[in-house]
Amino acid sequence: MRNAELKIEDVAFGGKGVARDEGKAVFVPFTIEHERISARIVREKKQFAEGELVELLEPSPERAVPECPYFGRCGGCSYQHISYAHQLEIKARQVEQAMRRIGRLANPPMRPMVPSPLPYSYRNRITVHAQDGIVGFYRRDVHQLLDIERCPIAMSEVSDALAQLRARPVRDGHYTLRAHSGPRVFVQTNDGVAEALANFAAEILTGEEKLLIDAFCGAGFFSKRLAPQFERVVGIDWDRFAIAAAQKDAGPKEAYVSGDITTELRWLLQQSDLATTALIVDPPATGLSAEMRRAILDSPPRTMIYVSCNPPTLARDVAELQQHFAVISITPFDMFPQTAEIEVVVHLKSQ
């Protein structure tokens, strides 16, 4: 190991600051651009290293107080030492550079970036670790466990329930800890954001669609809220207690379809009159398949919608569309303040 002073050029997406020494990338955490530090260089690699900070030579004025005690040991958040503006701006950054980069979009249609109403105090649920008498979370770049007395970015009600647990002799295993009863199915984590997204898709809609296909529906987040401005909306997902949770209350223009989301997207579309369908698709981090990309391609809807966690598969999957879709829009939602995770949101138009 050695160390080296650096100046912070940039954040990368994952929330590590980049610099450059003897000719190569140096990804160090808890920096900003522009700050000037001195690091201790931990791995080398022929074309990247990895440092740790030793010494703040000149902060940032962006710099910020850490709310949580665990921060930096904890591996959840990464940017409780950035002021909230600044990591909205980050965060923007980050979206268009992986559009312009991977997407191939020269002039990324960006709009502003939608902020959380909460930076800390926001998440409705959050997945505790129990091992040999300790309940925390993972810590950072490790695989040992930290005890967790209290989250800051967790709503009252889970630290609540975090206090309970903590009370109690707890078995070794995983708890996940909710704000909210409720089906025990994946929900969006941030309530404020979650809405403004809601709103966001409403807006996007012409009214000119009558079919709305709703890909990774889980319990109806989407479907339920937009079906009002539909004749007609059928959500698909794999989780068949998620589609049992969205059929319980589904009004009478709902239908729900637990299957291989694939192969039901693709015989929806060839069944359907493109020119009035929207779809909406909200995949895991891995993104779409290349089997599901080439679905929509062959019968691309006249609107599409596309949510995702993982700028850089939303922009590998954008890159493909564009062979049949222009790109209208592209909107950042900070669904996960204090950690360098991105919601974004994508409205395509069929060409």
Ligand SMILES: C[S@@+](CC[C@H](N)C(=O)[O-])C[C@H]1O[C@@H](n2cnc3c(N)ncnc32)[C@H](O)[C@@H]1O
Given for the second form:
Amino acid sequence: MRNAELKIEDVAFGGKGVARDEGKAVFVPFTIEHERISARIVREKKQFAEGELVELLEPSPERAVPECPYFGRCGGCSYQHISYAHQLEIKARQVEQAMRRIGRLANPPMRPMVPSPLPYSYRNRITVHAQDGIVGFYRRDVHQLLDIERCPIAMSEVSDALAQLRARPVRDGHYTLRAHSGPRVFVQTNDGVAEALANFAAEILTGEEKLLIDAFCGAGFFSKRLAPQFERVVGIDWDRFAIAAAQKDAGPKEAYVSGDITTELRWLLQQSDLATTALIVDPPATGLSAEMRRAILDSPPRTMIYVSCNPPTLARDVAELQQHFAVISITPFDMFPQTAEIEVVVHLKSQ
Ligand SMILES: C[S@@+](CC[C@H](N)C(=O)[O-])C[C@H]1O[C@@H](n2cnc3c(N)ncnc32)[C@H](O)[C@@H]1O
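Form predicted in complex with the named molecule structure, per the form predicted on its own context:
Time for the whole complex; same chain goes first.
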């Protein structure tokens, strides 16, 4: 292992600072662009190397004091050492870069990043793990549990639930602690940003479409809020419990189908009047499968809103969707402050 003096040039998607050493990229966590640092090189590969911060020689004015005592050891957060305003700048830049490099957009139509009303205390659920009497999160880079008494990015109700869990003997396993009661299905993690996300979707869908297809609908987060703007909304998800929850309080315009998007979406689009159809997709981090992209390109709806929690897979899919769609806007939402995660909404129009 050797030490190197480095100048950080950028912060890569995933949260690590990037420097160049003898032409090779070196990734160093917990650093900020323009900082001069001394690093220990801990892994050396042919194409790149990885380092650990040893000393800050010239710190960035954007440095902030982390609120969490576990920051740096816990695998959850990557950005608590950066001021919140600058986290937003870094994430917006990362989305734009992904859209240029992978999404094949020469001038990505970026809209300003939507910040979280709360930079801490925003998570409405966390999943902790218990093993041999330790209750907490996995450590950074090691599959080993770190004992966690509190998580400053979680809402106070979640922290209370953690304290209650820890107060009794805990069996080995995984425990999801939630601020809100309700069915055990996917819910957006940050209530304030989720509200902004739904309002933004409502703004984009200006009333020219009659049918809304909400693919990956979960318990109907988007379709329930947007139903008043449409004649009909159809949600699809393969989680039977989420579909049952969506059906429970469904109004007369809403229909929910339990099934795989790959098959259901192709069929639904083929049945629809595409000129008056809007499609929302909100897939998991893997993005759309090749078959889903094909189904959309074979029957392109007038308007499409792509909600993503993973910019690289989003950019890959947008590159292909441009065969039939124009990219109208790209809007990052900071659903997960202090972490390297980014939520992005892309508005596409069939052409
Ligand atoms: C990111 S969540 C979005 C949920 C919802 N839009 C919301 O805002 O609450 C992704 C959802 O996709 C569903 N899902 C993932 N892959 C699927 C597939 N191939 N077919 C159907 N549903 C799928 C999951 O069950 C999950 O509810």
